[in-house]
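This document opens with one chain alone, in structure tokens, the form predicted on its own.
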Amino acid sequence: MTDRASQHIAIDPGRERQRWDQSGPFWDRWADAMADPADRINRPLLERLDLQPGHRLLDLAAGAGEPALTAASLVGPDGLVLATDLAPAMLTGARRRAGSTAPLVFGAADMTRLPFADASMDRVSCRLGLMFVPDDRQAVEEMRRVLRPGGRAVVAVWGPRADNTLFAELGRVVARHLGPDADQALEVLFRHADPGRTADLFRQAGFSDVSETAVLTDAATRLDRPFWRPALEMVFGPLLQGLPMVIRQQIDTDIVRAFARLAGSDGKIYLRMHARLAAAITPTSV
């Protein structure tokens, strides 16, 4: 399936919500192990947010906790970070990692019907969550509604599947074993992969100063460590649950073989990661 075709992938809201309810334990299990890769997106996202002491930030699809956890230290004791997710189970890991961090509050929220007043936020962030919302345009319109004039929204989405080595290889292997459901679970990640797609949503919603940039990184790893397992379980965990052990072992074996073909003579594998950041500001006058 091409990246452009994936823009039009049908998303069943009930099925998607069930998927994330079931995924919570996997995200909690691997959140700490995935902190370094996640930081490659968190840092530029936070830079574009330009958080200041006293700001109120709404973090959507907060999942395992970032960028909300780091943002709480930036807004200071006079600010507030509201970390929300459609699936309350996804916030379990975030709560654990946060401890008693203040000023950080967790809660459930549907991006298309946010339970917050108009112009009540200074900033809105969403890291790798907008792609999963069936009505992504309504979600962006809700971001504008809750932002004050001059407020800023920053959203991260995945770039093309072919530019994300880990997902591309895992997807090929898992789809061979589990069929269309596995491919669907992965393809929705790349619904906003085409350059400019997310920025267009912000323009249509009436934002100004809209920009979109690529975040491209390459990281070296080695085949003698299961670097692929966190992503495998975080993306495909609900599909893998309950499979006979012999099939799970065959999937693992085939994944190792797939990445072995990418290894250089030094045994290193270079993983490309491509995300896209869209930033926009709410107009200060009509």
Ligand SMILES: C[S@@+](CC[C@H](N)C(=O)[O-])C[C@H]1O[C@@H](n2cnc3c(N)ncnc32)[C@H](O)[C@@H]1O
The other form holds:
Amino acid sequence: MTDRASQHIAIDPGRERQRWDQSGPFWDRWADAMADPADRINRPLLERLDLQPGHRLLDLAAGAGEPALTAASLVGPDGLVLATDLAPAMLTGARRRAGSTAPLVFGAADMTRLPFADASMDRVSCRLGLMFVPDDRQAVEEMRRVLRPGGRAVVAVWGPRADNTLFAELGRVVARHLGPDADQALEVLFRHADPGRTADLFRQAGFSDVSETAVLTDAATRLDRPFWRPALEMVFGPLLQGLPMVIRQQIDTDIVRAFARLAGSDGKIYLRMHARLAAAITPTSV
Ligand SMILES: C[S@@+](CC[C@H](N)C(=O)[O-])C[C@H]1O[C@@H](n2cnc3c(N)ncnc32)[C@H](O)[C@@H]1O
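Could you output the structure for the form predicted together with the named molecule, given that the previous block was the form predicted on its own?
Okay, now the whole complex, with that chain kicking things off.
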């Protein structure tokens, strides 16, 4: 499937919701192990957000908690971070990790129907969540509605599948065993992969100062480590959990074989990661 075609993949809202409801425990288990790669997206996202003490930030699709947790330390005691997600189960680990961190509150919210007043936020962030929303246009319009004039939104999405080695390899193996459902679960991730696609959504919603940039990294890892397991369970956990052990083991073996083809003679593997960051500001006058 081409990246352009992937923009038009059908997303079943009921299935998406069920998938995320079931994914909470996997994300909670692996969020810390994935902190390093996730931080490579978090840092530029937070830079572009330009949070100041006293700001109110709405983090959408907050999942296991980033960037909301880091943002809470940037807005200080006079600010507020609202960490929201469609699936309350996804927020369980974030709540625990946050402890009594102030000023951070959690709540369920569908980003296409936000339970917040017009112009009530200084900043909106969404890290790797917009792709899963069937009506992504409506979600961006909601971002604009809740932001004050001159407010800023920053959204991270995945770049092309071929530039995301971990997902590309895992997807090939899992789809070989589980068929098209597995491929569909993965393909949604790349729905906004085409350069300019997310920026266009912001322009169409009436934002100004719209920019979109690539975050590209190549991280070294080693074949003798199960570096792929967190991503496997976070993306495919609900599909894998009912499978007989013998099939799970076969999938693990095939994954190691797939990555072995990419390893150098020293056992090192370079994993490319490509995310895209779109940033925009709400106009100060109409
Ligand atoms: C890949 S996770 C990202 C979590 C977190 N932002 C991160 O980067 O680690 C995607 C999240 O999007 C959430 N999500 C999916 N559809 C949503 C919607 N319509 N409104 C709000 N959140 C949604 C899911 O529940 C899930 O927690």
